[in-house]
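Shown next as C-alpha cells: one chain only, the form predicted alone.
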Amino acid sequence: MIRSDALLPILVMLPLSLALLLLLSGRWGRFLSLAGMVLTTALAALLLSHGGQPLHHAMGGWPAPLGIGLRADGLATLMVMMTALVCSAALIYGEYWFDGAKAEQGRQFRPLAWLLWAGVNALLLADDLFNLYVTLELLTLLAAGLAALMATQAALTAALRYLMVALIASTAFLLGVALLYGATGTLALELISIRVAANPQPVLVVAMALMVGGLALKAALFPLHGWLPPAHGGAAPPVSALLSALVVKASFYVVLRLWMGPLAPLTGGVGPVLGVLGGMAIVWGGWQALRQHNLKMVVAYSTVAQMGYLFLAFDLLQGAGYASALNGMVLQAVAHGLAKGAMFLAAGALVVAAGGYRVDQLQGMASRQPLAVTALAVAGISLAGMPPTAGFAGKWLLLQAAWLNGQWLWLAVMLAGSLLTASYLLKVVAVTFLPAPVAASVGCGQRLGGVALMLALLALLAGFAVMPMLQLLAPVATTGGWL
C-alpha cells in the first residue's frame, strides 16, 4: 500500500522514468508509454481521492528550509488530475500522427512528452521557489523542443522566437526570487510567506513585480503574447495540445500560488493591472481570433483570449467576490485544459482530411469527420461558457465575483468575450456544414477525431462535477492556499 504523501514524489519520479526508459525501448515504445499512461493516470486518481486533504512530503526526509519540498491540496490535485488526461490524449494521438514517414518524429514525441508530464507535475508540487524556477525552466526547453519537433522553418524560427522570449522571462523571475531570497533568507514558500506577513519590505515590491511580469510573459498575457501563435500554430497538433493546455497554464499557477501565498501582502496595486491586461487579452483574442482564416491560428488566438479571463481574476480576488473568484478561475484553468487541448487534437484530425489549414477547406467535414467536427464543437461550448460544461461553471462564478464586488466593466468585458468566442467558433463549425467542392480521403482522421472527442467529452463531463470540484477547494479558498 502507498503511503499518501509517497504519492507525491511517485507522481514525478514515475513520467521521468518513463521518458528515459523510453529514449532506450526500440518498437517497445507504444506499448511502454500506453502501460505508463494508465498507471500515472491511476495515481493521479488515487491523490484525487485524498478529497484534497493537504499532503507534504519531504525529500530524503529533509525538511524545509534544507530539504526539498513536495505539497498538495485541492488546487495542485484537481491540476495533476487536468494534467494527467490531457497527456494521455496527446500521447494517444501522437501514435496514430506521428506514423509512417513521421515515425522518427513521433519516437522524438514520446520521451519529449513524458518529460513535460514530469515537469509539470513537479512544478504543480513543488514547495519552494529554487524548484519552481527549475521545473519552470525545464518546461521551457522542453516547449521550445517540442514546438520544433516539426523541423519546418516556419516551426523551428517559432520555436527559438519561443525560446528567446521565455529565457528573457525566466531571467525576470531569478532576479525576483534572488532579491526574495536576499530579503527573507529562504526559499520555502510557507516561511517566505510568514516572514513577508511580518516585515514587507520595499525591495519586495520590485521582486514581485520582476516574478509576476516574467510569468505573464511566459503564459502569454498581453500584450506579451506575440511569441503564442507562431509557435502554437506551426507546431504538430499533439504539441500544440500541450503547449496551450499545459505550458501556459503552470506560469498561471505559479502566479496564482505566489498571488495567495508568498507575496499576498503586497498584491494591493498589482490586481487592477492584471485585471486591465487581462480585459484587454479577452477582447483583442478574440477578435484576432474571429479574423484568422487559418484554422490553427483561430484556436492560437483563442488561448490568448481564454488566459485573459484568469489574468482578469486577480483583480476580483477581493471583497465579499474572493471565493467565488477563486473557485471560477480554478475550474476556468481546468476547463480551458481539457476544451483547448481537445481543440488543437480535432483541428489536426480535419487539416489532415481537408489537406490544408484554411478554414475555408473544412467544407463537407461535418459528413466525412463527424468526430473531428463534433469534438471541434463540443470544446468551443466549454470555452464559450456554455451549459452543462465546466467552462460554464468557471465563467458563472467569475461573473458573480465581478457582481458582488460591483466591478460591472469586468462583467461586460466577460460577457463580450463570450460572445465573441462563441462567434469564431460557431464560425468555423458552419463551414463544415457547408457541401464538399470535391471529395477527399478520410486517412487516419477518423482515429485522430475520436481521441480529440474523448478529451473534449471530458470536458463537458467535469461540468456535473462541479460540486466535488469546489470541495476540494474549499479549504484553499478559506485559508488562502496555505494548509
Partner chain sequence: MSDAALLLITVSCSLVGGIVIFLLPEQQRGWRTAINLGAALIKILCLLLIVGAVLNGQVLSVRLPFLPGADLVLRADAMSLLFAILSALLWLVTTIYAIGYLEGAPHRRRFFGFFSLCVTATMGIALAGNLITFFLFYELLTLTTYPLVVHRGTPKALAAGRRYLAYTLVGGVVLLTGVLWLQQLLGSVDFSHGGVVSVLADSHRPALVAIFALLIGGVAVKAAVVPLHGWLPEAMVAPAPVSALLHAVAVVKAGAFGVVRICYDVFGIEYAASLGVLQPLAVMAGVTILWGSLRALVQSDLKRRLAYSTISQASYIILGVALFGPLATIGGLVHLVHQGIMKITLFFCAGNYAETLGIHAIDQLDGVGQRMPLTTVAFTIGALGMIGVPATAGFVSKWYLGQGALAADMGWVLWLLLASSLLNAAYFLPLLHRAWFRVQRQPWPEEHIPRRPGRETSLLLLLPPLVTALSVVMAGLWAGAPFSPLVWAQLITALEYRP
Given for the second form:
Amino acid sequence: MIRSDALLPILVMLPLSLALLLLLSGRWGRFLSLAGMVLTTALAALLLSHGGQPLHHAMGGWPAPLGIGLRADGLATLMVMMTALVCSAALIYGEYWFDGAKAEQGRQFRPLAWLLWAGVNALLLADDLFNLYVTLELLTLLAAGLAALMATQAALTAALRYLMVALIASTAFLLGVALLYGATGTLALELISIRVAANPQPVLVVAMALMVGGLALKAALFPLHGWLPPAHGGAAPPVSALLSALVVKASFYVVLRLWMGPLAPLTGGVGPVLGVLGGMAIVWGGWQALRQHNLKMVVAYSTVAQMGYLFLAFDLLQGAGYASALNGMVLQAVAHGLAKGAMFLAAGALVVAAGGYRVDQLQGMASRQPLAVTALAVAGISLAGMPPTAGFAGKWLLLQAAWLNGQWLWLAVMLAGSLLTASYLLKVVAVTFLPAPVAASVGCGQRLGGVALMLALLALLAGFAVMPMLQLLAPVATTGGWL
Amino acid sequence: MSDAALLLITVSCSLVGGIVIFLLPEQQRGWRTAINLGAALIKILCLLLIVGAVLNGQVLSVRLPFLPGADLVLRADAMSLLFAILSALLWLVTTIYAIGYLEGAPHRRRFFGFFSLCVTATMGIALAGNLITFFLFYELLTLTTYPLVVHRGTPKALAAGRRYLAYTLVGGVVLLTGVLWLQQLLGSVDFSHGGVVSVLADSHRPALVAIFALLIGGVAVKAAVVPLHGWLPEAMVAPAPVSALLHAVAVVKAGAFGVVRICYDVFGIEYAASLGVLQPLAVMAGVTILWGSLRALVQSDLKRRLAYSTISQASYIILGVALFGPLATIGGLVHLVHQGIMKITLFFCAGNYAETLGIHAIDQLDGVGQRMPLTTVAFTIGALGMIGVPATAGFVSKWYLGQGALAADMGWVLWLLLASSLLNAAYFLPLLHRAWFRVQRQPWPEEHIPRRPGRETSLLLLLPPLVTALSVVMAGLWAGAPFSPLVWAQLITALEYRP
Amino acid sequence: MTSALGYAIAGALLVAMGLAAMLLHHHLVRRLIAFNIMGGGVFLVLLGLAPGHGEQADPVAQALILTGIVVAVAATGLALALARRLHQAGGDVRLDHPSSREDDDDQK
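Okay, that one was the form predicted alone. Can I see the form predicted together with its partner chain too?
Below, the chain from earlier opens the complete complex, with every other chain and molecule after it.
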C-alpha cells in the first residue's frame, strides 16, 4: 500500500512519461494514450475520494526551499478532476478528428496534449511560487505549440501573437516573484502568507500588481483579451477545447491561489478593479459573441465573457459573501471548463459536417448532427447559468454572494450576462433547425458529436453533485487556503 | 413502495421515456409509441397511488440535497395533484393525438422526445415542494418547449421561437431575482398551506411587496398576462399538438399554477391580501381578460383566435386567486382544470380541420359541420364551454367566480365576467354558425385525408377531441360527483383558508 | 548604495528598456531580443533583491535564475521555430496587423 500523498507526483509524472513515450511510439500510440487516460482519470478520482483533506508531498524527499513540494487540497483536487475529464475528451476526440490527411498533426497532437495535461496538473498541485512560474511558462509554450499545430499562416500568426503577449505576461509575473522573494525571503506559499500578513510593505503591492496583471493578461481579462479569439478560434477543435477550458483557467487558478493566500492582506484596492474589468468583459465579450458570424469565434468570445465572471467574482470575495463567492467561483470554473470544452468540440464537429465555419451554414444540423447540436445546447445552458447544470449552481452562488454583500451592480451585470449568453447561443442553435440545403452533404459520422455530448452531459450532471463538491471545498472556504 | 420512490418515478418516467425515444432510430415507430403510452400510463398509475395516500391525509415528500440552503423538494399535496393529474391525463390524450397528427411527418423522434421531456418539466412544476425546485422545472419547461415551437423549421417558426425564448428567459431572470431575494430573507422557502412569509417582521413588508411583484412578474410571462403575452399568438406556428400542449397542459398552465402557488403557498392568501397586492393582480387579470377577448374578435386565423382566447381564459384562474375569498378560489382552481380540457378540445378540432381539409382561416369553415360532424360537435362543446353555457365545465367556473366576486364585494368583477362572456360568445358563435348553418362555398383548401363512409378523419385524430369534449360535459353536469375537479378544488380551498 | 541594490536598479532599467522595445518593434526577432533583455533584467532584480548573507550567495536565487534562463531559452527557441515556419508558409514575420494593437495594451 503506497502512501496517499504519493498520488501527487504520479499525477504529474504519469502524463509526462506518457507524453515522452508517445513521441517515440508509432502504431501503439492510440492504445497507450487510451490506457493512460483511464489510469490518470482513475487516479484523479482516487484523489477526489480523499475528501479534500490537504495532502503534501516533497519530491524525492527534498524539503523546501530547494526541493519541489506538491500539495493538494479540495480546490486543487476538483480542478485536477476537471482537467482529467476535459483532457480525456479532447484526446479521444483528437483520435477521430485528426484522421486521413491530418494524421501527421494527430501524431503531434497526442504528446503535446499529454504534456499539457502534465503541466496543468503540476500547476494545480504546485506548492511554491517558483513552481507556479515554471508551470505557467510551460503551459504558455505548450499552448503556443498546440495553437500552431495546423501550421497554416493564420494559425502560426495567432500562435506567435499569443506567445509574445504571454511572454510579456510571464516576465511581469517573474518580476513580481522576484520582488516578493526579496521582501519575504521565501517562495513557499504558506510561509509567504505568514510573512506578508506580519509585514505588509509597499513593495508587496507592486509585486502583486505585476503578478495579477501578468496573469490577467494570460487569462484574457478585458481589455487584454485581443489575442484570445484568433488563437482559440483558429486552432483545431480539440486544441481550442484544451486552451479555453484549461490554459486560461490555469492563470485564473493562480490568481485565486495567491488571492486567498499570500496576497490576502493586500487585495483591498485591487478587488474593485478586477470587478470592473470582469463586468466589462461579461458585457463586451457577450456583445462581440453576438456579433460574430464564425461559429468558433462565437465560442471564443464567449470565453472572454465567461472569464469575466471569474474575475468579477474576486470583488465578491469579501465580507458576508466570502464563502458563497469562493464556492461559486470554483463551481463556475469547473462548469466553464466542462461546458466550454464540450462547446468547442461540438463546434468542431459541426464545422466538419457543414463544410464551413459560418453560422448560417449550420442549417439542418439539428437532424444531421443531433449529438453535436445537443452538446452545443446543453453546454450553452450551463454557460448561461440555467438549471439544472453546474453553471447554474455557480451563478446562483455568485449571485448570492453579491446579494449578501449588497453589490447590486454586479448582481445586475451577472443576470444581464446570462441573458446575453443565452442570446448568442440561441442564435447559433436556432439556425440548426432550418431545413438543410439540398447540396450540402459532407459525409460525417456522429462520433465527434458524441464525444462532445459526453463532456456536455458531465457539465449537466455536475449540477447534481454540487453538495459533494462544496464539501471538498469546505476546508478551503473556511481557512482561505493556507492560513 | 416508499414515498420517495413513488414521487421520483412519477416525475422521471417521462424523462427516461424521452431519453429512450431519442436513442431509438427514427423508423422505430412501434417502439416509440409503446414507450410513449407506457410512460404516460405509468405516470397516471403513480399519481393514482399518490391520490390514495393524499386522501388519507398524508403529504408525500422527498428531499434531495442540491445547493447550500436550497434542497430539491418534491411534494404531493392536494394542489399539486390537481395540476399533476390534469397534465398527466391530457398528456396521454395529446400523445395519442400527436401520433395521428404527425403520421409520416419528419423528425418524429425529436418531437416525441422533447414532448416527453416537456411533460417531465410540467410534472416537476406540479410536484415542486419549494421555490427553487419550482424555478428549476420552470426553466426546464422553457428549454424543452423551444424545440417543439420551432419544430417545423421554417423562418417563421424560428422567429416565433426567438420571441418565445426572449419573453420566457427574461421572465426566468425576473423570477430568479425574486427567488434569490426571498431566499436571503427566509432561507429555504418550502411551500406550505397558508404561506410561509408571515413569520417575517413587519419591517420587511415593502421588500415582500417587491418580491411578490418579481415572482408574479416572472410567472406571468408564461401565463400570458397582458402585456407579457406577445409570444403566445406567434407560437401558433407550431404543430397543433404543440399548441394544445402549450395552452392547455404545460406552459400557460404552468404560469397560472405558479401564480396560484406563490399566492397561496408562499405568501398565504390572507397575508397577500393584507399586503394589498391582490387588488392590482385582479386589475391585471381583468385587463387581460378583456384585451384577450377583444383581440380574439378581430383574428381571421382560427388558431390565432384560439390563442387570444387562451390569453383571456387563463386570466380567469388568476382572477380567482386575486379575489380574496374561498368561493373565488374554488372558481380559479377549478378553471385551471376546466380551461385545460376545453381549450385542448378546441385545439384538437382546429388541428383536425387543418390536417384533414387544410382549413386555417375562419372564412374557410363554411359548411364544415356537414363534412366533419363529430369534430364539429366536439368543437361546439368546447366553444360553448368557453362561453360558459350551463351544463358545461365553463359554467361551473364562472358561477364560482361570480359568487366569489359578490362575496368579496367587488361588483365590477361581475360586470367583467358578463362582458367577457358576451365577447366569448361574439367570437365563438360566428364560428359555430359558419360550421353548422352555412353551406360549403368553395372547395376545401387541401384535402389530405379523403372522406370514407362513417369516418370523417383518421381515428387517432378523432378520438382525443371526443374524449375531452365528453369530459367537458361531464365536468359540467356532474360537478358535485366525488373526485370531480370541483370537489377537489373545494378540498384545496378548505386547506388554504383553514384558520 | 550597496552593489546588490545596484544590480536591482540596473535590472529594473533593463526590464523597462526591454518592455519598451517589445512594444515598439514589430519584427519578431527584434521582439525576441527585447524579451531576452527583459528576462535578463528580471534575473538581475532577483539576484539583487535576494536576501543575501554577506559573502555567501543565495542558493535559492541562483537556482531560480538558472531555471528562468532555461525557460527563456526554450521560449526563444520555440518562438524562432514558429517564426521560421510562418516565414516558410509565406506569412509576415512583422506582427503589425491592426488587431495586434490590443496585444500591446498590457500593463506598464
